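Just the one chain here, laid out as structure tokens, in the form predicted on its own.
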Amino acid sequence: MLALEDIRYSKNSNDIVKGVSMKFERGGVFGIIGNNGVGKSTIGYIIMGLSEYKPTSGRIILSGEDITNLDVTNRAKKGISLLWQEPARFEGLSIKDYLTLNKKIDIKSVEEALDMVNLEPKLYLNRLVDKKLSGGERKKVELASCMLLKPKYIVLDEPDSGIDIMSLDMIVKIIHYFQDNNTGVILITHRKEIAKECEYSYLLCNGKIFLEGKSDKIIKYYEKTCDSCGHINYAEEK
């Protein structure tokens, strides 16, 4: 199990996760749901150990160890993943190159890895991971990549940012990829069509868990409440 344990942080003297507890287990897909600016991306970063995100207060449990002190390069190795909502570019790198930077990743698992994300690999292997790439494609090569490090536990930010609407099918087809390989997905979205796809979400509001419960739950009181806000971070009582 990956908990969090009453996480606290602040940037600037601004509060902006208030004592946030969440638990996420193997093999399941559990969301993050709520608008843009109440701090779903920065529990992200924290979860993954960004230099940048370190909790104020809290702890950050990885089966029963204690990892709230471990950068994002020992995360990651203990199974840790992160899909960046702005996918990187880097110029000079093909796609195949970046895809097997892990010298156990065979070609056969990236072409397989490409197809899945809608990539023709004949037609991307040799392609660079520059400005060339629209922000989808990168995307979709960013989610190949995720693919490919078969991680215990994989932080989706805003898949669909960047993708066309006609590739959310492509998106559910890999959520339930990572959950078939025992991954535990954590989906962090303002999308009930993505969002449907979580077993357990948390709804946050202002830095704070505002509801939890099944998703079929939240997702009803999202888009009855939470869709026409006026007034992102001054939750009203549910």
Second form
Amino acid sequence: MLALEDIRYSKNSNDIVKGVSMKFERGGVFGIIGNNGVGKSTIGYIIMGLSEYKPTSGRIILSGEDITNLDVTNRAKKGISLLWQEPARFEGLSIKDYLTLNKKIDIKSVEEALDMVNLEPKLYLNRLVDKKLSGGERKKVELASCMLLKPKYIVLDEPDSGIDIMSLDMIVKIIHYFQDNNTGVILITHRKEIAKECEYSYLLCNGKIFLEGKSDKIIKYYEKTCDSCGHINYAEEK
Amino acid sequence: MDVVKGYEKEFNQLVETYEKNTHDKSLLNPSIANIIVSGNKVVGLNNTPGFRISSKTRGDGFVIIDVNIEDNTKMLMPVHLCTGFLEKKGEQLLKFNYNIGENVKVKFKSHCILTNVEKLHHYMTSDMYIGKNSHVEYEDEHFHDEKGGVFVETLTYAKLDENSYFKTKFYETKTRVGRINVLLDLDLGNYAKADLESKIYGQKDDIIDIKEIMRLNGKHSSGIAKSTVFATDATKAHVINEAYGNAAYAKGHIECNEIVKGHDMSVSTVPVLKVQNEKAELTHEASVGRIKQDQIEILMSKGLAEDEATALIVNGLLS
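Right, and the form predicted in complex with its partner chain of this protein, after the form predicted on its own?
Next comes the full complex, and the chain you just saw is listed first.
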């Protein structure tokens, strides 16, 4: 199990995450839902251990081990991965080399992964992971990369952003691919077409968990209240 | 291949050093035009149909090398320009005059092998004329001594006639720089195009000066000048990119990226854009700073250590 215990995070004296506790199991699909600016991506970065996102207090526990002070590399080695909302670009690095950074990955698996994200391997293997890729192509390459890592837990931060609407089915397929491979999926989204794939969800409002439970219930509440509210301070005032 | 009598040993030594550094075994191929200069002496050269290279040593010590390419010549294999210095100390003075005819297609591969010297001043100036509708590529790769005693000055002045294309790549990324001063000054005619790229990796107390100038004097002329410097340790790097939009529909873009690592380096960049025709358009991008954290961390999220991620990013930038 991966657990966040009373995580708090502040930046420039602003409290961004205000005492969040969450639990994720391998093979499950968990949603972190909420409007823009409520702290969803910040929680994703805290789970991955990015240097600018060290929690002010609280603990992160992976299979009974406190990993709060581990850096990104060591969390990756323990099986945590993150799909960046806007993945970085690299000059001079081919897609083939990028997808085989882990030397154990064979070319056949790389081709299969590219196929799964609707990128024709012959056309893409030798292209560079640089500015010439469109936002959607770059995101798909990143999805393929995350799949090839076979993580125990994957944070998917807005997996559909920058990807054409025709590819939503592909995203759903990838979510289930992770689930079938016993990966715990932590899905950050505000799109109900994607959120409906979650079994259990946390609804965030102003850095706090406002509601949690079965996803259908959370989505209904989110659609009815938050969608139209657009109000990131609701929980605070309540 | 004509090897100058009495210089066979130097010739072979240079060919061997070239092959070791570049892993290219094609230098002695008789179908490849080339010139091999050791110190201030041309020790070997090879001409091919339509391509004529000749040399003489001037009284002031300069080696004058004339390169003439006839109209309509299409060079299927790259022309090799190999310069080396086998003494421990000294000065190498080279002047290239290129006269490239109309409708020519040619690629030059220039290699400066200065790997085993204590103190050397390598000065190379090139005047190039590129005829109408010609396509010219020029790759210049340098290999310098690791102790930093090499001072290279390479100055290129090129005039691009109508609808010609000139692409240059200057690389000094595999060995120490020492001190380097690169100047590229282009005069572009109507519909001429230029694509300039330079990549340099500075270490220890290297000193790097790059100046790239594009004079977009012809209508519809266009050019891109891109410089990348990775400055570590106590490297000092200064890059100036200039573009002048002097004709209608001229378009130019200049870009300078300086990536730094360490506390003692000093880098700077100055873009200069000057438009003298209301229909000309110039743009620039510049960045100076360390490697972006999101680039490092995305690679770390694949299991790479921070140092491995940094090396991968730098190698990609300088490749």
